[in-house]
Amino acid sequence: MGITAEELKSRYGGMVFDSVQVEATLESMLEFARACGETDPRYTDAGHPDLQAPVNFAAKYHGARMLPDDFPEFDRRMMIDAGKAVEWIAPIRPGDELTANSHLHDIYEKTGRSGSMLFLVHRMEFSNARGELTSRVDWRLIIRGGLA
């Protein structure tokens, strides 16, 4: 393909690609809790004075595109959601309106028994009507055949 994973993230790490605003209402976000099997009332009871997300509810949303609109084409077999990780910073309340931001946060290639990979970790980052940031979610592509 001409095009190493270093030339990839110096080109496309860190720029954002994508802007979608959500609201988490009080609905889904004990509709999630519920879900998830939470059981503290910090997230289950709608009277609660301490009423906030599960740690993991940002991970519930994704962005309108996947990957820069330039992004190069690959002829290999993707894995779309091969793994997701949330870090929680602050909490998410009902009613308030998230702006998440996506960009590539890195790129790196692997070998392993089935051969080349490389991973695109794909960061959506979470901040609340008062620019505050809330959370970050990771999840990785997987491109079978990296680069070769």
Contents of the next structure:
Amino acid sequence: MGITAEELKSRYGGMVFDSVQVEATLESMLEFARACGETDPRYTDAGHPDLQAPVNFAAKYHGARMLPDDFPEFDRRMMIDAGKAVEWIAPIRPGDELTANSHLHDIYEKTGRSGSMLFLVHRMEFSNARGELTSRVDWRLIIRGGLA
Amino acid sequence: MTSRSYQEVEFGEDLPEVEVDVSLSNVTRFCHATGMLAGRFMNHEEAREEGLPQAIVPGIMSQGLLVSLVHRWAPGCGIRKIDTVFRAPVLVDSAPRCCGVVTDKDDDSRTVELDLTIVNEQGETRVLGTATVVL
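Return the form predicted together with the partner chain of this protein as a structure block, the form predicted alone having already been given.
Below is the entire complex, every chain and molecule, led by the chain shown above.
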């Protein structure tokens, strides 16, 4: 690999490279919950006093960019979705206007039997109009073979 | 308030399994709610053209199915974190089951840790994850 994970982390780690505004609509929250078989009325009953979005609702959003504009080129076919983690911090309410800021939270490499793998942890942090952090969504990506 | 108290939960306790609805109509409903409108989720033929055996359930929906499993087990609880690995596709129009087990308890924070899985009809794990839950 021409550039090491440490160098990538030093260059891009923690830098917010994307910011989008999204609205959490009542209908999308309810339909998300119901399709997932949710039974707790906090997520399915439009009249519930504590109505809120499903715990992993924010994971449905994507930013405008997956990576910083000047991130080194690599073969996107070598990228694997290694999983998603959602941290619930505060409720998302119907009609909330959310700001989602993206940064690379971690970058590291591992070497196994199949060779080198570069791990990227793409983090989106969601805040409501009052500036309160509501959710963190970590998307783990593996680039098989690392960067050429 | 939760209907299960922290004290009554036991280490190693299994959550009641749930057979979940991943019919084409229900997955399509989820896709429209989330804007995930790719053909591989909502159309078997388009999924086959991408080399998949049939349409697949979006990973975020699989995660949501596991969230629902936890709420059925402990209505009113607070899920503080859920982390999932999508090991293999969950097929649309199949009959997967969601399972869980209590793997840890923390008396100070009154949280429990859960291991969660989605398995197919052959008992193969397709999605696995963990959750941190406040009771």
